[in-house]
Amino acid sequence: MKKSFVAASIAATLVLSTSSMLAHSAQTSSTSEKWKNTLQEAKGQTVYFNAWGGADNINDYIQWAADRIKDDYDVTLKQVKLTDTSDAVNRVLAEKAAGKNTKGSIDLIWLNGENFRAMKDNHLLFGPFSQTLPSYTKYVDENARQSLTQDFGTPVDGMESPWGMAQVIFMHDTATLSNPPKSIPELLIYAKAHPGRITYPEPPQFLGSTFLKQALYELSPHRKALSQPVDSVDFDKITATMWAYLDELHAVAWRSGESFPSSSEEMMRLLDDQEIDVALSFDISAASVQIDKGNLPDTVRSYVFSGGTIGNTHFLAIPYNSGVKAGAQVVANFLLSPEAQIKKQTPTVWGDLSVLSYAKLSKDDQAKFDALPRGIATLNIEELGKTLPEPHASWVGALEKEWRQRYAQ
């Protein structure tokens, strides 16, 4: 008798483990053809690419992966050249309140954080698409980090593709400045040794919020209140320190905080004109590559602070009334590839971190990812230290807004 139930307990296994093996097996194989399909319609589509303009490698980076996604899959990627993101996220907004539902002006936009969560909030995106594109299945680990899922506080529910990951970096050169200031606090101890030396980009460039995030982190007394959205919370009481901080900057600032750069371009300028001390970016490779092509001293490095330093992932969506969602998917998956990810975080190249778990990878691409140069003035990522997260998304229009009703000239 009882060797009758073992008997039959295990052939009910057998079977039980034959299903699921033939049930994974048909839905990897449809998997499989659903993307060929999405490869067949995509071919001879032109997709839109709405992304930040603002960096001359980036954009050249994004003409090489124009180039071969033409060559290898026949759509062709078109970049418009965003000054802020939210103008994109305007448009979407404008088409679907025209009702123009279909054949929208945009294919994919670079974004994440605010705009993400104003796209989801107002049902402006295609998805969830993410997690069928065959590279997200097969490189991408979502319990690698949390920003993989959570973009800025909001679920990302497969509703935009990862694409690479940023974290803000400092600025000096060595030969005037050997012991720059590594935490907010110091900054300001430094500002007021050597004023008109220290200064930050202009919110609401996306830069020069993070600093305002960073300055929130390091002061507030509230920290666990960053993660929710800001109209549950005291925001007055939250963000009285950073204020009162600022008061003090601005008044031994660059110009005595009257104006500030419009970018991390405009900082290494200054920086390399010496009339600052200090400039920040949120590309770990951004003082490399300037040093590379002549645009800054070879005795420039970066450093980060010693409590951390802010950082995110940063993603590709599609808008719902997209005409090439085929095409989209297309480019945000070869975006999303070992070759084009390696070629991203060439320091020469961009040097923006890959979102790709190692683990995953083959061992030919983790060579070359192993042996990929690192820039003179490029923290390795040991040195990078810790990342702090991003406050809620909410938390950036409120901080914008008060900043500038508080300092803008």
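Residue numbers count along the first chain shown, from 1. C-alpha atoms forming the largest set that superposes within 1.5 Å between two forms make up the rigid core. Computed from a prediction, not measured in an experiment: that's the story for all the values here. First, how it differs from the form predicted in complex with its partner chain.
- A displacement of less than 2 angstroms separates the C-alpha positions of T174 between these two forms, with the rigid core held in common.
- Residue displacement note: S183 has its CA displaced by under 2 Å between these two forms (rigid core superposed).
- In the core-superposed comparison between these two forms, D84 has its Cα shifted by at least 2 Å.
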The other form holds:
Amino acid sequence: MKKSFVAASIAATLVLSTSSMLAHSAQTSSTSEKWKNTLQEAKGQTVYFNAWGGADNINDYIQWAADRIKDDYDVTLKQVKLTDTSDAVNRVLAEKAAGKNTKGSIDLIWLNGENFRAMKDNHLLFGPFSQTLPSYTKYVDENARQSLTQDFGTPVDGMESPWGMAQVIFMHDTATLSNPPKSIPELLIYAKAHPGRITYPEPPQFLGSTFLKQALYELSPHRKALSQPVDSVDFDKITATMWAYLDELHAVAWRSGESFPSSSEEMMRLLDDQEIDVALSFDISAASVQIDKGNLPDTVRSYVFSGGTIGNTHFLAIPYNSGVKAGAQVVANFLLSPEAQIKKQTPTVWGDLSVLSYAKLSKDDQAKFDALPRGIATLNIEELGKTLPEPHASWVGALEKEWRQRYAQ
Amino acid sequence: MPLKHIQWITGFITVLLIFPIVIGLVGTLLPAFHYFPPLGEYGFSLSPWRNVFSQGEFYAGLKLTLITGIGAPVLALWLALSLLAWGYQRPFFKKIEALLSPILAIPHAAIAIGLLFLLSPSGWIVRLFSPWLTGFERPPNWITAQDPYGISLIFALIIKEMPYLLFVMLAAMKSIQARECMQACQALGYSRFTLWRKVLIPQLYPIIRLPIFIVVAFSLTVVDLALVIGPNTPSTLAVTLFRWFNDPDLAMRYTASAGAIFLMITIFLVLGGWELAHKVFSAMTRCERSNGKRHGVSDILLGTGVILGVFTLLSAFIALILLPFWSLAKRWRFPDALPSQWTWDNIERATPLLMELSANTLIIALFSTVIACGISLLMLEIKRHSITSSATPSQQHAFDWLIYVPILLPQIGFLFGLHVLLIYLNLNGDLCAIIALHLMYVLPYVYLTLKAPYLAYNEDYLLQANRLNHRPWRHYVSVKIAMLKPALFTAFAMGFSVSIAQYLPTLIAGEGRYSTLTTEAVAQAASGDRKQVGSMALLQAFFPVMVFWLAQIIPSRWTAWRLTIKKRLKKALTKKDKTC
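Show the form predicted in complex with its partner chain, please, because up to now only the form predicted alone has appeared in this conversation.
Now the complete complex, all chains and molecules, led by this one.
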């Protein structure tokens, strides 16, 4: 469900028209001038923010941001809670179908990966805007992570503004499993020794697809091909070892591979019910948050595979037909500010990793990041180890299709 | 109803019913042939159909859909008929009747989540017996829910459909001379089950045939229930289509549209087959029905149905009772039969939302249901008129078929086309649009619930009243409507609960700007957190259960209350006069 994410904001038409007039003045003063205009224009606007609404703590965080934005910028932020981000993509599409090219129903949308690619390719997005956001120019280091500029292999090109970072983590209950399997091959060895205790979410659920990518990355002898569009490589050859692996795994998996959990949340429930031994999440603080809510025993801990795990960045984008693009940019800019990012990384709030560059922060803000408490089951940056890059976005569809072809009949 | 311009009104209602359907259909049909301007596709092609038929998952999903979509209504019908035959007009049966409304009222997703917790290997039944009896320290690796054969899905469907059928049957019983039949047959020495099978069920079936069709179409197209408790490798065709429609690769929309059209054709084929099967079945059993035997094999069949029916109702209840426990649980781990730590936090967290959500939910449900009641009365009056005035009275009016179309079409493919229309009309994201879309789904249920009692009404009362004093409108309200109060209240309650449970129409017409208890609950269900779902389901079920309860108690007490209030008012007024 939490398929898509993140970021967006700036650039109203007004700004664009004034920019040419201001072209002569110094670069910095013109951008700050533009931003002032954006702030001015945003006053009193209502921004409908379409975001996955399946987690209380995330909804609470957005509400906190809405209160802050109302106070500071006189912009009203309203969250539209989605169960699936593609609902929002479909809505923009329906509006385009009906010729509603202004005052669309969505002003800001949390997305990444496939949904971003679909919207960008079909010209459903406003922009580029993100690279001119004050918070972006000040605090984001584009070289820090490939996923800041390449969203699943699709160039971001300023069409979405980064919001947070995610990485695959695994969870296990130390009371029942003290030495968890730390790689894809070890996972199979463990599953064979303990039939029915290992599973993964069902593709095309995004975490399920991510598990396939993780397996592919570890098992395939042709890693480099993963960054190419899938059409340009020999899919069967590259994925053969992975399917052989999955065939073996399913035979000894939870419910004999006849059924799969539908999400990370369901996996955590199964872990709590002791039906399974290892759960996955894309949210590095998931275990701590769930322990705090009483949904997992306090003996649960997170870990990552020794060879690293897949990670990505999630973003905010503005649909092409939003009627309040200035307001949407103000929101995206605020959500990218150190204040909002520090709050978001607080484990009891959300625990989502910041996209800001630590080196670019002020001493004060650095101290605040350093002082963030960590949940009892949350790994720190060093422990999270190496982040593996997402394959090109075209792989997702191909892997999902082939998986369903093989195992969903 | 003293109607004038009947033809105009008929025409207007027909357009009202047909227009959104046609638009919705066109919106699905065109992409099914690869015509979709927003993606820059202006050429027609059959490639979406080739895509559909080349997907292995399509065939596997279709097979599963047919098994669950036909199996569940057949079983639900059997169980409902058995329960009715067993308990009709027996005193204890009233209690079972009272238990039906909560099940009718509770949203599908909530029931499915409750059942999943009851039946799964780490579920409540296993917990109750572990580890002291079973020796399970950890849940066994069984497939007791979401099984690949769809048994748990069929079970969940029966739980939702059997009460509905029973409810419809109870309403329909009023229009056949059941009591007299039963007395006569029992005097002739027929056993209870046999007389039902030979005499009453054949009379009842034609009246409830259309509601049965709704149930069949529902079983074939349900998405939310199948998502929670259905198998997922493969999933049913409706869920597969749902996934295709939501695929980030927008080109999948063509395949999804073609699949949706195919699903619609499937529905009509299945309904045709069902009708044919009924014809063949009744022809084959004709001699058997009139052979004069006082007992028969079917007694065993109905008897078994009763046992299974009671068992089904019980499971539904246990599943529902467990949900509130979750909303109070902090820790509840296998194999504990009850939570080990309790808390108010879950409910407290849900409370602030309650006010806003309840207001939205109630406004939408009340408006759409009241309008639906009004339109239903109008349509039924026209239908009654056409029956009585026509020289060759036909039982079937165009309305009877039109009304089915919205509920027979798979929501997902149909609503997308409608959304485009709403945007053209600039009604998107508007409360009116939500009410209008709800009306589309509420109206059929209200109409069908009201139909049998309304048409069975003895018009002589009204004629008599008008002969005494010719005030047609006033008498229509004070005599006819007053006498039809119980049916009207029941229809209202049915429509109300249908409106409360709507998810996709609310989301699509309201563009997510209006949250209701249901949209919130489904969004929460995405988290799979049983505690939140438990709390939300509780709130979500509260209003329909209340309305059903009121629909049962108000009509019988209405007159007494009205008279008391009148008397008090009069007394107060005369007192006032005296003091003056």
